[in-house]
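The form predicted alone is given below as one chain in structure tokens.
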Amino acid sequence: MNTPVYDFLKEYEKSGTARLHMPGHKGRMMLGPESLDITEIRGADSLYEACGIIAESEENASTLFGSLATAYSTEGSTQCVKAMLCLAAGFNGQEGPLLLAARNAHKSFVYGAAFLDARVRWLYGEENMGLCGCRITPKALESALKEAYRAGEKPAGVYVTSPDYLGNMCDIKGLSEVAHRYGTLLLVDNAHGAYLHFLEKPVHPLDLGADICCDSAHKTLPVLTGGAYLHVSKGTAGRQGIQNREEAYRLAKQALAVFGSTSPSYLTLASLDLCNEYLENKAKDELKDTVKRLDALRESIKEAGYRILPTDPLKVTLDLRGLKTAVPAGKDLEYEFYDGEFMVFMFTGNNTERDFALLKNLLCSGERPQYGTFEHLPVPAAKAVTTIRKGILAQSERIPSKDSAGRICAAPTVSCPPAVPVVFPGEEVSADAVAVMQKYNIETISVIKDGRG
């Protein structure tokens, strides 16, 4: 596998040319990388116009998934998100589009709605999950299929998040045959997953069914931060009249420019540009290894007390959910995640033999868990008063969250982790939702000026 970007770049870093161009620091130190950050330059390509170096290590990217055509994004899943859902309504030829979402979508899936005007069905799981989790069944999507089309309206995807940031994984594939089965897409936010294909037994959304997904591979793979995939599946080509690779990876190219900067990271684009060397010669072994050894961990994680939820296979997470003692305090490790009921911790091939051992000593040397019973808070249900649109375009005014029931929501409040609202914009503000964010510490939000239910 060769590495057109990064090679690129340590040829020029080498070449001692004068750098009359951006940027500004010209190569010279400061965090230490400067001398392989570079601009648009002869010989550089260009992101959204690839046609050399970069278009070469995007098909070397496609190969290695199994894609019909894969597109970088320095901007990570953000940023493909929003081009995912563009493609869905661009391949449907419809404005406004009609979307049915999991309702544990990132907010990038509110600006990518927006910028569509796009009408949203919310689908809810079966299993109280809190605001994370959001596992949608074959059997509830195709409920809401059938509603969709009773109404005469033919949604233009399905859009689930899988792994969410709990771990929990969809049936993809008995999604991806509901989807296709009533001649619609399936978009898959996977930036937990970018790995999955390199598993002993792949399951990436791609070799599942779904037909538009995107990885943050900068999550689960040896990038940097930013750095994601945008793919297009092989199948989707036959349903939506695609002729050839070539055209896919035009289309996808052209949505991810809509939403991102013209200034794209050259070191962000060079870590995956190396990545493609990784998965094609490390990471196989490295995942049957990290996974052998996650599995033993949660074994002992598990006799020691704890729940644990079934999850992706790089996540240990812990369920909370009714505790009675504390979990101890690591001063040498950091979680991924934590909210009170959950406790996320995200491992990957670069994980050291430490790290696992820190772990298992901190939850498998000390008292033992006492579980006791818990209440579910519930899952804010949705009540739209307008449009996602018209709810961030509207003069908006920031307001108590504890003062904001039967207020319109504006915009998406919510920190990242986990980056999924409680309220989307244009909804009618609860009781329940306002009990949400005062669990997740959310003080304020936004809200349209003079607006109520």
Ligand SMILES: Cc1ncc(COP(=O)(O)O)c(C=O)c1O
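Positions refer to the first chain, counted from 1. Heads up, when I say rigid core I mean the largest set of C-alphas that superpose within 1.5 Å between the two forms. Source: prediction; values computed, not measured. Compared with the form predicted in complex with the named molecule:
- In the core-superposed comparison between the two forms, residue 373 has its Cα shifted by less than 2 Å.
- Residue 237: CA moves less than 2 Å between the two forms after rigid-core fitting.
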Given for the second form:
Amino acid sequence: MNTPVYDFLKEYEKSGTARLHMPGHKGRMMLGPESLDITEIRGADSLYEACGIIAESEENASTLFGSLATAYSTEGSTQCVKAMLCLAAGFNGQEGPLLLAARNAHKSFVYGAAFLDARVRWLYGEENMGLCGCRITPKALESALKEAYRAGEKPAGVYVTSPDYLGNMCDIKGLSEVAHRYGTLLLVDNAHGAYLHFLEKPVHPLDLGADICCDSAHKTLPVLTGGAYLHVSKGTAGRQGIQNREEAYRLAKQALAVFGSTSPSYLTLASLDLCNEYLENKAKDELKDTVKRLDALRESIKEAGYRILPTDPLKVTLDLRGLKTAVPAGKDLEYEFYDGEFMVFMFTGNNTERDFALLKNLLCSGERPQYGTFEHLPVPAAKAVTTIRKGILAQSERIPSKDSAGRICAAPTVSCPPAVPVVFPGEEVSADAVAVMQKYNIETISVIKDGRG
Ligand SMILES: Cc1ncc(COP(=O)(O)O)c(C=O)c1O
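I've shown you the form predicted alone. Could you give me the structure of the form predicted in complex with the named molecule?
Everything in the complex follows now, all chains and molecules, and the chain you saw is the first one.
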């Protein structure tokens, strides 16, 4: 597999060309990578009008993932989620498209929905997994779709997050079959699962019937922060104005351009480009080995007495609900996420033997964990008073969250990570939501000024 973006940058670095263009560092080292950090000079292509080396590299990625079209982002899934909603809405001028969405949506979904003035019907999971988890079953989706159609509405898309921040995975195959039976699209926030296509048994959303999905390459692949993919699946051809590869690619670019900077990072583009080589030559073996080692590690952790959540293969998620003994805290390692109930560790093939050993040592050689009973945090039900868009655009004030019951949320109220809002813009804050905000140490909330929608 060739690496046209990286090769161009290396040639340019060697050429000694006078850099009479942006960026201002002119290739001189401060951090280290400046000599490869360029702008859209001649021959370097242009991310949102790509027809040269970037387009070639994206086509390589598309071939590797088996998509109809794949477009790069240098601004993460945050950009791709918003673009995905635009693609689903179909650029057809429809006002206020209806979206069915799992409630654990990342805040980028909120901004995308506000842009489209989408109406959102929330779907709730059957198990209580706090703020991050919301596993929607095909059966639950079917009844939500039936209800929408009974009311004479055709949703532009169904939106789920899988894997979520804890590593919970949805039955994407089952959900896509239901969505397609009802003539709508399945959109997957796969920010945490870029690697899933390269497992021995591929389980990437594209492999399982999803129509459009986004992957944060930087979360689980060797890519610089911000590197992400927006994929359109082969099965989507013929729907939503997406006729063929060219059309899917053009529309994906158009949607990404709405939300992207006109100065994308060539360093991130080059790392996405080089990642293609990694995916072709190394990813499968490296993942096979890492997954095997993680399976063994999880077994040891379970034997040591910890409860572990079933997750996507690269996460180790401790279920600490009801833990009576001390929460594990090692000084030489850093977890990805801890919210008082779950602790998440993320691995890839770039973790060393020492990393595995440190986690094993932390969890398997200390005091044996003891669990008692626990009370579930409530999952606050949405009570929309106005639309997400009106909520976000309204005049707002910041008040203590403990005093916010009954007020209407203006900006999304989140702690980051996981950046999953407790209350969404335009919704009335419930007593349950106040309890959850207290739990997540969210001390203030933005509400509509006079409390009316
Ligand atoms: C589920 C989920 N979706 C989307 C995002 C946004 O991804 P990015 O950081 O690549 O913009 C995140 C970030 O953590 C996430 O956890």
